[in-house]
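Shown here is one chain on its own, the form predicted alone, set out as structure tokens.
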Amino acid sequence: MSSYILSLHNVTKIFGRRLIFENINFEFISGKIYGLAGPNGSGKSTLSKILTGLLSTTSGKIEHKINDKVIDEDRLQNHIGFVSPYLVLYDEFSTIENLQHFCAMRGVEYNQEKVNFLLNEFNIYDRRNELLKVYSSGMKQRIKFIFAMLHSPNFLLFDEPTSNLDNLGKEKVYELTQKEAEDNLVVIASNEDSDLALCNEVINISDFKRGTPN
């Protein structure tokens, strides 16, 4: 088991003239699972891109390390499974050639063997040959898992992650998050009670807005 650590420190975001957030302090540690809550429009999803290096901070650092040592960040995205609503889909593509794709770009082997089990989880195997524009938006968002999960990632962060799933779906999600929280870190950006009722700790980014104690 590896041991990743992600440290916030005085954490704040600003668009234009607009505070996001400001001077978040904490540390992510694996072995546990974190929620990210807070109202429409709070910041969770611009917290959630900072946190994968998809955005940079206004002020302030973000150190990601792996067995106490810290990750260059051309390599950050090696550790790293994310799930989003802003995440693209080839809808010209089939199941298989996304995957085959996203690796590609990963520069990751293509596991076909694991491949199979996470189609088999997400009950999508019989139709993993048929491009995307004919899947509903439900077996996207499960396509979506096992895009994140493919390279076995030591840091996942879903980003509302049971979106326009049924309550067989959700249970898979919640089934597979628990299981990959015992070795690795997972961050869950949410409003749902029942995403963040799989949290150990839950951060509410409206404590981080000027004027609110931290």
Given for the second form:
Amino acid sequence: MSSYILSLHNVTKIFGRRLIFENINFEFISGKIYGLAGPNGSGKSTLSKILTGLLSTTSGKIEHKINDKVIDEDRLQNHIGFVSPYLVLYDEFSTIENLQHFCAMRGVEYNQEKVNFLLNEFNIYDRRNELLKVYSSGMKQRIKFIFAMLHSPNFLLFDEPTSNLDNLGKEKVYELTQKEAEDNLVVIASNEDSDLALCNEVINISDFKRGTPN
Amino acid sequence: MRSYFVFRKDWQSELRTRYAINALAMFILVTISVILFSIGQENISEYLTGGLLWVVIFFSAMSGLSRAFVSEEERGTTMTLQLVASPTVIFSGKLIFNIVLVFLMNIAITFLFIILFDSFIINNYSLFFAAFVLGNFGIAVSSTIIAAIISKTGSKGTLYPVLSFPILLPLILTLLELTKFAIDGELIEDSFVEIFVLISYDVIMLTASYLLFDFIWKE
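Return the form predicted together with its partner chain of this protein as a structure block, the form predicted alone having already been given.
All chains and molecules follow, beginning with the one already shown.
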């Protein structure tokens, strides 16, 4: 088991003249599930994007470490699995084609066995060759989890993971999240009580609007 | 190699959606038809035909090459790409796609000019070929980085030609000069200055693009 540590040092984000959050100091460690909570517009998605390297901070520093070695920014993508409502896959390709393209672009081997396992887990194996444009929003949400998990990342960040999912889908997500958290770092950004119930520790973003919390 | 896979994804996507290919094909057909109708039975000079060739190429590039990044932004797939590859890999993949598209487009335009315009007579093919290859590469590099810049803006359609014109102007002017030399049948040795201008343009644009892209790509 590799140890993954994500450290935040005085992380502040300001959009124009609007302060989103300031001076977040925290350390996320693998083997646990962390929650990011807060009301709508509090900055959960913004912090999620910052943690995954998609957005830069206004000030402060983010450090991703695996086995005490800092991960180079150019290699960060292959250590991260991200699910978000903003994530859009290619509608003109089938599930299989999407996953094949992503593996090739990531430079990782396309693992047919793992793809089949995840497709079966999310109950979409039978429709794997259909174009994504005919999928429902719930099915697209399930594909996003396969996209996030296929390359076996050490850090998984799920932003509103259960949106558009039915009860069976939610149960499957919770089951896989707990399984992934045994070896990896998992962060869930959500307002759903059932999502946050999985977490070992919950950070409320609203606490970082003014000054550092006690 | 990973850049090739970005290109392969784009190419397969293009063959399914026909975003850029259809726009380019229609633009080329319409422009050349309009030129032919407006000329009628009149004889136009060889230089003018050479100039018209680059006018058609410039505006065709404007109509199709921005798709490389604009289509990702419009479909909302930019973030997905950011998650799977580094900016350098993405830019290289998009550049390969635009190079292939520019060459296909310009070969088709040049071929149509050769068969439809009697006054389009090239007397030094090697000089025209050198200008054609270096020019196409320059157009592809410039168009790719401009497409990346405008994809993040609100008025994409208007901004693309506005931003492209001053950036592509030195390239187009040099290409017009070299095409004139090729029509006159001048020796390649006598056109070294213009060829070096093209090479310098390509190298500068390529270097600047790779340096700039990191800042453009990340929010």
